[in-house]
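The chain below stands alone and is given as structure tokens, in the form predicted on its own.
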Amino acid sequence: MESIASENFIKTLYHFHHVQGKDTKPGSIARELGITSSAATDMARKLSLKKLIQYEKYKALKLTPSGEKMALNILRKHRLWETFLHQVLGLSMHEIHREAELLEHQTSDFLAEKISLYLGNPEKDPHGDPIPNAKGWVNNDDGSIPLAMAHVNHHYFISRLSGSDKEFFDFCHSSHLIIGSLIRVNKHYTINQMIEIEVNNTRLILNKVFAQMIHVKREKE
């Protein structure tokens, strides 16, 4: 239970860091992770004995490269897993997640990269999220920002899909806000913080909150 305690924190942090640009001091990775702010400080300086993280007291935490390099191995078996449940089993896109959250602790870097051979070595999990390959390089810079962030008047493509919960896929998946699709942006409420949108000739009013979790990549003129 402690290793995986460990993977889901190296995990963590890595995400805030680099994909969503959070504050990274054992108090914000406490609350991602449900746990008290001493128990995260706590982890913090075992895997600081470890050379995985770099602590400093009252500073952000960062990973040293080995922390790096577990932490893309843990995300390539995460995404291996969910692409696999998601293209082989047929499950859906909140159950993939759920289950690779399990599976990506119990597998080994051999059946990793058998996973990754049957499926065709993808690029990209099916919530458009890249893959690390076996040598633990990835690319979190496709281009793509946040539905909150584009400019009004234009079109993009829906390239990733960040959200884990059955609520925002079950919305994603009846309003036709599915990786692939194309969508314009019509308008930009900035005091109640709303984006007013069109996808697939019907207009959605969607939160900045809601809004963030939808990466979208500019229509190619």
Second form
2 protein chains.
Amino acid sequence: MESIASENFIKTLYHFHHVQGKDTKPGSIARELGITSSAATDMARKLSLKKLIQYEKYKALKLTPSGEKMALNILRKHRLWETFLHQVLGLSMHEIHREAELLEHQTSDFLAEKISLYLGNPEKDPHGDPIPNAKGWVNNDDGSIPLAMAHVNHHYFISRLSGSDKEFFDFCHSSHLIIGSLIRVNKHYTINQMIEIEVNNTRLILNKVFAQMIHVKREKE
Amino acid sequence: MESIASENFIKTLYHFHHVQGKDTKPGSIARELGITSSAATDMARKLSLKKLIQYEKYKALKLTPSGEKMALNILRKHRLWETFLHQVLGLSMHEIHREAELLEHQTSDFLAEKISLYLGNPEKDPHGDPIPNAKGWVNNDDGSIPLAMAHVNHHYFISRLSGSDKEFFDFCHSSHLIIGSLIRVNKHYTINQMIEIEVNNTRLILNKVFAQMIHVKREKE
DNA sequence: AAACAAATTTAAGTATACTTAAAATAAAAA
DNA sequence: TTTTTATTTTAAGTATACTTAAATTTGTTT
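Now show me the form predicted together with the DNA; what you just gave was the form predicted on its own.
Time for the whole complex; same chain goes first.
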């Protein structure tokens, strides 16, 4: 079994590749995990010996098939815990990530299946993110786009709220920005990269960071 | 925060002291945790620097008040998880210990309170063992005694089944030995330390190991 | 294309949690 | 009481996961 440090490295690499589509070198993983790049380089070398990632000096990192399988296994546990903590124990949106981040590493496949079964094998977590299935398959492309990329004068439904801090969720909640909400894009401000939308008969100006944490879709789910 | 290794050391020391009442030296903890005694001595010295245990060379180990508080905090999480996994997710008696053993170390006090609240602040876990409260108080002496110490011709109710392996629970289940069952002690065999009891109109002969995992009480709970 | 800046890698060192092997001490037996 | 046995402790060494500091490589600018 892999250590917590290895699991977090693999998980972060998966996230950068699939969610952000970035060219990932040890430095960016280091920044994300709060370690030095030398530590990340070291870990990259070790994980490549275990055939979990592809690593060539100065090149971008890539997960191997078995590394990707491992990432999806952890991601499944993370999202199952988030769903469980929210739906069953009533933890709020900003609390679930913090707790799931710890529990995911100490969860057997056996327990993950019990949780999934209890929840009725959900396909989405409370953020609207898809939960990989037990075989490690996930559909990352549900047709949704970041609000920052949405077209002016079009209507959309909110499909994902991918934040983890209290401020973000407090703002979303108080502005009727929840999964399923209907919104309209009014205007893109090219200078400061803000975006103006209309929700619930209210105009809102959002900055780019928020506009990338909110994902939208043309059709209702 | 303390490491998993430290937490397991502290927990084991607590267990030996309160549950088994033994004179605990590094060697016995080492045997329990599957490490060498030199590793245990080392850990004992480190934990005594943190004022979690009292340690003098060649003497028995003792928890300090803050060490005991820490042990009870972990024990609370362990027993809350066991209760939760059994009652909510339907895991069987031999599965809950294994999973709780992992989860207990990654559970915040915050999450423990949520679990406790969800369960209605239970006082006993599925084994019949008391759950320490959030302040770290527990009543270890509920008046029950190991079946091995019970008196001939007396009637008792089963109050605790403190095992963790499948065989034990399979045997208990198939013999109607569950918490609350009424039993009668027929005879103690002094030679081989077996004990004969009557449950559900059936005579059973138990060996000493089993007779110490089963705790009994005169009154119904 | 040379020079500078930014990032990555290597090298050396630390803390944790172990290991094995030898030395010291305590407990038990002769 | 001495000897033997068992246990504990110390010493030295390993793997993991980091750190800082220096060297190397890459990317960018002029």
